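Have a look below at one chain only, the form predicted on its own, in structure tokens format.
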Amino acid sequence: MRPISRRSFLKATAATATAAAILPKALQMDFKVFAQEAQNNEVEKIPSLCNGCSSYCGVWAYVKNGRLWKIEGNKTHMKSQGHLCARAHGIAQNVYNPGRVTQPMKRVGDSNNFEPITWEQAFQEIGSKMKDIVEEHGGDKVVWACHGGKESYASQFLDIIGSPNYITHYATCFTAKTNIWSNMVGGMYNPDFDNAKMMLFVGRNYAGGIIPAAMKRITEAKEKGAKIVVVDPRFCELATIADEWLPIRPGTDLAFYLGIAHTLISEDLYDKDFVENYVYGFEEFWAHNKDFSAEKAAEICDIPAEKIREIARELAENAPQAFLDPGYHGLAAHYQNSNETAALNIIINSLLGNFWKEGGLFPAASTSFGKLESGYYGPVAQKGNRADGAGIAGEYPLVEPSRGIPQRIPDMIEKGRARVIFFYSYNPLRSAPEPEYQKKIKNADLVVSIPLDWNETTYHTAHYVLPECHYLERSEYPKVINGNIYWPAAQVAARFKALEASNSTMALLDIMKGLTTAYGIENLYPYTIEEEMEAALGPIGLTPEQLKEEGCIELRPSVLPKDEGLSFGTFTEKIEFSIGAWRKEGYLGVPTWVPPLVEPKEKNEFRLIHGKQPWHSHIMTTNNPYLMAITKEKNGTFMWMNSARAEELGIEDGDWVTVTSEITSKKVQVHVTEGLYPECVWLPSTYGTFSEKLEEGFEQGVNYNDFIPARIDKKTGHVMGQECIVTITKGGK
């Protein structure tokens, strides 16, 4: 029996008084049986990969009478191993969230007011609006800007116009982590949890910005005998199952490190044979830090000299088998000094030779997939420079292309560099820095955003609005699944169609596929998403029937220890202490002390620092009710300060405070904590949503770029997202 929709039930309903007078007994509808018959409806089962972070951990959506009924994890997926984080239950049920965007819509005048529009009125205005400014001002005048890490299918189309211009949100994220390990070891490494004796977490927090399968290797290695010494200002997830958490000063983490690398140098700990053998730069490095005592780090950063030599000396006691983690989020844009902390993450671990080691770190095992030629033969444009200046002599040079600088996006359509932009699955009115600022880019000719809900970037800015179906409801291109954590074998992933989508929403693809005609370039995608995932499954030997039936395979491994015959991708093949882009540049090669960019002095003064939440994904998540319901739960919209310093301010646990930065000023509930080193406050990086049409999130908390200016690194072109002082005052909700 087909299941009945809610609006054929509506219209059933109507007709009911005539209906049943009419029709024989036989014909009527009986819904106990109606509904029997549903409830023993078979359940299919089809795999997917969750969107609710960067992971993509596998899981099996279930389905039964065309509805979602749950998701499970996949046991195969190296992030997941099975297990699945709220977050992935929450941007699951999304797919019947109220603040979708259910069709195409148009701006109407000035205000935030929007008329629905049909897909072809939609590709029609939009094509000939771009294809009308690139006419008049070039290619090189379209920006892409997305979160990342997802097909996007736009590098086609930015070739054929000759725009440069794919911009990621990495800024705001990682990206000074990215550009130093490119540029001293030639790419990621990753650590080894599952044979580890000793692991240093500074700024990483793998029970907030969750890994599921990272903390299950975590706390099976400790239950093994691991040691587990995290370092953060605040008392954070993973700390919680940590044999040490030390509170550091915020900003500091790059005096920590100097002192742990001046005392394993000093004291004759350090792996010489694979120094000797491994690295470039050296003694170049310990020319330029050999005074950097671990008691001068202390002075700085607040932890005890004797304790950080006895951190170094425990590093150098288990090495190889020990690592500093990588990181992530934490420390790779937040700092003045975030680049040079990067640094010496990498050369503490040279130190201990860990690389290609058991417990230490190895980079990502990966394949190559197969594509399908592109069915456009007509001209390609010749590329103009960059609208941001990543990679642009005399303006950011040292800034990865490949990235970009999301942040300034205004500056580049006030210029008269940007006159279109598309945001594709990226929010940078909630997620990049000053959200005032960041309104501006409304005044670009043209802002086409494609979301799945109503997020400020589309709110605000968008003259068009085409919305993506949600994740569950479309198929995609397959993904490599790897990084963040060692795994010996690449394994190979994929979206599959679970849901048809419930209203006029459409994959990206087809999105693609329509702007691009109507511009006037037929035949760039000349397949369907099904073509494309044989073309791609093809070389390694797989198919999507068999990729379906297990969600997740795993191949070969190919990154396993060795001990010697180590090359790095760097031009001398080795880890690189100095680099040689910034010699180039004028810069000192090597990492030296930097302190941070701003200082709070006065008695109400702090630092501002952010975190995640394990249930949210920074601003994905807040308009879901479930997900809202453990906030509301658990106060998690209020902001943390240090109990001894809430005391002296006269402040209590609950009390609303009133926030004020260079910028902005802002109330906020307040937790009081000994969790918290005094200097700072802490908030979650989740809330402050300010889209009315996400009223489970609106107005909820605040959020952290509210009060930070939209600033660039020169180096590495981050955000410099915790260099934010602001004044606490008592009162004034």
Ligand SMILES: Nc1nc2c(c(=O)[nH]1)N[C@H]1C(S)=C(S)[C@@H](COP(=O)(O)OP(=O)(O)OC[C@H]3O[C@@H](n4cnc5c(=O)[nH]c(N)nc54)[C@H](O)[C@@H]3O)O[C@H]1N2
Given for the second form:
Amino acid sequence: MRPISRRSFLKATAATATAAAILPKALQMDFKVFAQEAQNNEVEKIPSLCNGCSSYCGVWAYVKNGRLWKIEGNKTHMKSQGHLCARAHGIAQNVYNPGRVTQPMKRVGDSNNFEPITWEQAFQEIGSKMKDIVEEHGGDKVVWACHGGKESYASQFLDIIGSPNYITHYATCFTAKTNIWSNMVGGMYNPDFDNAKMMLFVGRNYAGGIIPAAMKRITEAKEKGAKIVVVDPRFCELATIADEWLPIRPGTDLAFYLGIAHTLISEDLYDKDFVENYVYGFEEFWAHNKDFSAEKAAEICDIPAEKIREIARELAENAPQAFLDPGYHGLAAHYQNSNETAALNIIINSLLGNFWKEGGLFPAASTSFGKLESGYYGPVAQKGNRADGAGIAGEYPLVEPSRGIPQRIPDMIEKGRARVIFFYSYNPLRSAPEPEYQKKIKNADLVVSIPLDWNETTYHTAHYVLPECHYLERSEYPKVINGNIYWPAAQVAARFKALEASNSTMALLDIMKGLTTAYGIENLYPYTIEEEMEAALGPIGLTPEQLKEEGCIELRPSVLPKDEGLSFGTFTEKIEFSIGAWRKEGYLGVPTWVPPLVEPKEKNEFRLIHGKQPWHSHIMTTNNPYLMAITKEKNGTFMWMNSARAEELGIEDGDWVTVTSEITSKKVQVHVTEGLYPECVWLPSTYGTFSEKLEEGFEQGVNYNDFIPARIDKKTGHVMGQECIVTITKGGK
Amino acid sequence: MANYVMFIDPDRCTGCNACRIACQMQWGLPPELNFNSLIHQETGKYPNVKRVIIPVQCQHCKDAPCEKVCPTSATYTTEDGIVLIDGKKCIGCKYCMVACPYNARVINEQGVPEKCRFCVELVAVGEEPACVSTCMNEVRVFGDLDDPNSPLHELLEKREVVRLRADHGTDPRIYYAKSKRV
Amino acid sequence: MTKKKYQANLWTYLSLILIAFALAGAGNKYFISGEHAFGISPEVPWGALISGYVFFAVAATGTGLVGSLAHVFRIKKFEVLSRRALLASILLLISGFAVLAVELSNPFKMIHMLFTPNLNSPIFWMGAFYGVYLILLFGEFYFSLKDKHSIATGIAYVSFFVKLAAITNLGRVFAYTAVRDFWSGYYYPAYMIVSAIVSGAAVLLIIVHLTSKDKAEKEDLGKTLSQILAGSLILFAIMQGAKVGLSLNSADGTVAAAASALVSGPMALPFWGMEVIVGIVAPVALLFGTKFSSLSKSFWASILTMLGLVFSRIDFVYAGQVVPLNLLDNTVIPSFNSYAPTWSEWSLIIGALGFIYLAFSFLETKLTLDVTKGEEEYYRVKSEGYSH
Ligand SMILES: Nc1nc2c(c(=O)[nH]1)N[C@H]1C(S)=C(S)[C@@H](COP(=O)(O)OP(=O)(O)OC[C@H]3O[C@@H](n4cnc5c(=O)[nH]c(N)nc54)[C@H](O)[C@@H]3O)O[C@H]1N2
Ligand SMILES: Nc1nc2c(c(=O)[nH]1)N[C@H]1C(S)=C(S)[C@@H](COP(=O)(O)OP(=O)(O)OC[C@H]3O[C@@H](n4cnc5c(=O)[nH]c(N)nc54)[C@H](O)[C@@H]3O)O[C@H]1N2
Ligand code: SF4
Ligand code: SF4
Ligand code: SF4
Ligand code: SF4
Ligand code: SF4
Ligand SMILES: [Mo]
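Now show the form predicted in complex with this ligand, given that the preceding structure was the form predicted on its own.
Now the full complex is given, and it begins with the chain already shown.
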């Protein structure tokens, strides 16, 4: 073949040296016009971190004439490796979303009316009201409820006023997993896709609950010959590329796991050395479960016994280059047996002996940042009791107080345990169960929301709204990038302000300064974000300038495979199959079969299950016109139903049905499919927006949280989001 | 002169739609206009289900029907094989849309039928098209077939390739790996 | 040769309302909804305005063709119609262009057809021939009004071939699109010519009924035109029947699917109701029922024919695009692309009719459309010369 002539290429390059970097106008589809424009315009590339979900993927924001053009992935960042999901692009454009709150607001009257106020007025009124309440009722009546992991300022304030009530969204996401892993292993371990020969994903859909780099690595491993098995009642997006899809009866994964563990042990397939050296409580576990054969499992979970054994044997054959993915949300806040299910996940991986092994599981690499001292030297109140009962004997002793129980805030208010509620980047009215119940939050003495947009919590409950600026409009304290997927080195990344705020919004640090000062705490944060960044990076030998240049910096590898001398962060320094904390509370220490709380029985009864859609984030993207355009095109709001069941009920694709649970009844359209276990219906988890100010998403589809009562799992405090039976009747619209 | 082509492996696509919206940002398109579509093919009966998702966009036909019918020659092919539209000449007759076998064109607010332009400006400065770089599953590979070092050669050799509706004789520049799942 | 004062009547006001409606429709496109003013989509990019253009352009051609019976074929009794036929043809073609101009996003860029023409493109040729045709029409009309009959006749000869070329290329515009199987082949060029004669006869019948004062002339002309209309309608019906019948049984699944969309799918109602019953069966029955000798019934038959043709154009344009393109293989996708004309689209077609009526009736008073004695003489002499 003739070597490529570079001439035309170079010519084009000269003419368009910066053409790549201009904001295109849809009309100007002319090459030369582009080249011209390119010469007159400068485009800036500023690094930031996507705010679409907890992956915080690294992005480069392209800014032209002060306006966002587009974003691209940062190639270094371990969560994205240069690739971004659809949401990232959409969320970046949210900077221009009409649903944003553009200035501080105060509720007037009863019918969700708000009037604009100045920041000064907002701080003063909130500060003095809060002061009065704290003086009369105590600082422990103040609750800070947030998404979590997104800020670091509130706890300093809570510490001073004596509130332990820092509550995160975790109980609605994954606490059954993190709580149990922390108890049994001492922390989370993450899969090494690159070297795995067999990967078992149960209730974990990386292609829908996306981490971009995970998918990149999974598809690459598959190319190299790794086997992928997906266990999911639904033919999920990951199943598309899997070698096998095993539909399971929802809520019975624990049985499937017990069947696998039983096979591994009874057929002598497990890693005896590993168990010998690094496991505590193996005998106790086996003693309680040696009758739970694959046959017994099959009866419950509806996967044939032979298949269960086959999977177990294949795992063992490939071990330790084989893993059962630890999961994320998919099973970890869903069932009465979610805790035991999480425990069995650990047990299976331990039986495969894959901890710290190539193609197995590893802990996250980490590092720590410097932190500037507060300038406050005044009195500090004694900490009171947690309003949600997390970690408190007689209430929810096993729930980690650092995470809390977000779904019961109305209850805390009713009992007088909570009087002032702050919501930061958090929307429990839509992300926690039972919206009508959550609306009672409005009855608190003082509700302040710090959102980006007019989310439901803000619209229906907040007395004051203090809008934060968009993530591209602020610089932030750096983040350690790690976790969820194995990467040998920790990474450091930060958000740098890419756009000037076009409205009267503020970054959290400035909001906190205003609030605490008005409250009467001076100098709690005596620094600017730039100073804070510098202080954070100093100890690891980096500067903000370096970070701004690179966007994301990888530190030296610190988590590499090892064969010996493993030590786990538990009391015994081993993986504990029997949980001490459970025994202390009078439970059996080892997991055994626990049935789900509810079961569908009648012809028109189904278990309501849910999951992520690749192009939406939780609930925060339904007002995004680009992402909703995809929804419209793909009938994204439809509820999935198995075709045989649909036929029985005379339901066809696109039909409206009425879905009724113990707390509500709603109408939705149905997608009839071969790709769903017959006993359940599946809802995409994002829709059902009920804030009128989010016009694009308003009343599009329904949400699983509409249907489930706000319950609390007694061990780890999660919401049991899929213990929900609905009856379905055709028609309604 | 380059010989630009794209390779698409549908067996890797999980339908995340990132390509669609990355392209929309790159080209400043409004939400309802997009150059990429994803065709979902689901086959089989529960529980033996299969799904293949085929990303489709302008195929940059070497023998482009849209170019042949365009009365003002607004649609043209660059020397690198990229089919483009000169908005200045386009009367908006939509004949190209009627003639395109791939439904690749959408009408913009100015009445010009636009379509994927192989990110010609990005490519010219050595970058990847937006839909290629954003794709987490690396479904898409873009390159110059005249470049002996392009990874395309290996891919085209390794996989059996098909082109969409070859029967129309359009000779497209997008090569699809033949799905192993159908 | 007396110039009359234009007297506004009920129809005038109605026409004005229709024109205002069309302006609103166009305004909706230009100032409010943009491309969304029309029901078109990426799947069905050509809609009622393309149909409207076809309707008017073909009617213009047909009126010209039938009208040319006087100037080109020297059939004497048509001579009284010649100026009106030319005027109607002009107005119809202008309407067609106007509708097309609103449909085209950027009609002014048509200038590039001169600078960078694409000789492969049937639209180029169709546009070129219709452009020339319009110029020739003006010329013929002008010289006819000035009683320069030899020049007018000379132009008429050229014009005859130009309009045939124009209409054939209009058919080719559709036939040339390889992926729209329902359109491809030789059928649509032929369809265009036959339906042109249908619409030409109908338009002239309407004109005769509305303008002619001479009773004998009315009867004679009316009868001939009615016969032409009936004959061409029957031919048209046979052709359409064959096309649809063959298509339904076509080995090409997409062709069969398109035909089934016509006879039993989304177009069934307009197809059977408007195209077949209103547009063919009813006028043929009326014409034969009166043995072609009631001009007023023939007038109504013509109105029905034209109404049917509007739907015929919409149906045929939609039918070519109704079957979803299968981008992957050549199997048929078992669904139909949907399309429904919007009010803006209807407004332009209806408004054009108002425009034609208004312009015609106005010019009727301002120009001398009745053929003068001298002219009659000219024809007589010539006809005799051909030993009639
Ligand atoms: N209905 C439903 N409920 C769910 C889930 C679901 O998918 N659907 N998923 C569950 C899971 S896995 C999780 S992790 C949780 C997540 O639950 P949440 O954290 O409550 O939900 P998010 O959608 O992440 O975002 C909440 C709010 O953050 C605000 N926000 C966005 N960007 C910013 C910003 O830059 N600054 C500030 N101050 N606010 C911002 C938006 O106003 C948004 O309404 O929900 C759980 N509950
Ligand atoms: N697109 C997108 N990606 C995201 C997010 C997002 O909101 N949108 N959020 C991020 C966050 S915070 C999280 S927590 C993760 C969540 O990531 P995942 O946990 O992977 O996501 P989910 O969709 O909640 O659940 C995964 C699968 O569990 C299946 N499932 C439901 N019930 C059962 C059951 O009883 N048994 C089994 N075996 N499977 C079941 C569902 O059908 C679904 O396909 O995604 C992260 N990435
Ligand atoms: S996974 Fe997607 S939404 Fe989440 S941080 Fe990464 S790019 Fe953003
Ligand atoms: S970005 Fe890649 S995986 Fe996602 S839909 Fe597009 S081609 Fe498929
Ligand atoms: S795919 Fe369609 S638009 Fe693209 S070059 Fe081919 S015919 Fe033209
Ligand atoms: S719409 Fe424009 S690009 Fe398409 S054929 Fe007509 S003039 Fe050419
Ligand atoms: S190559 Fe560029 S223009 Fe074409 S679809 Fe991809 S991103 Fe869009
Ligand atoms: Mo989550």
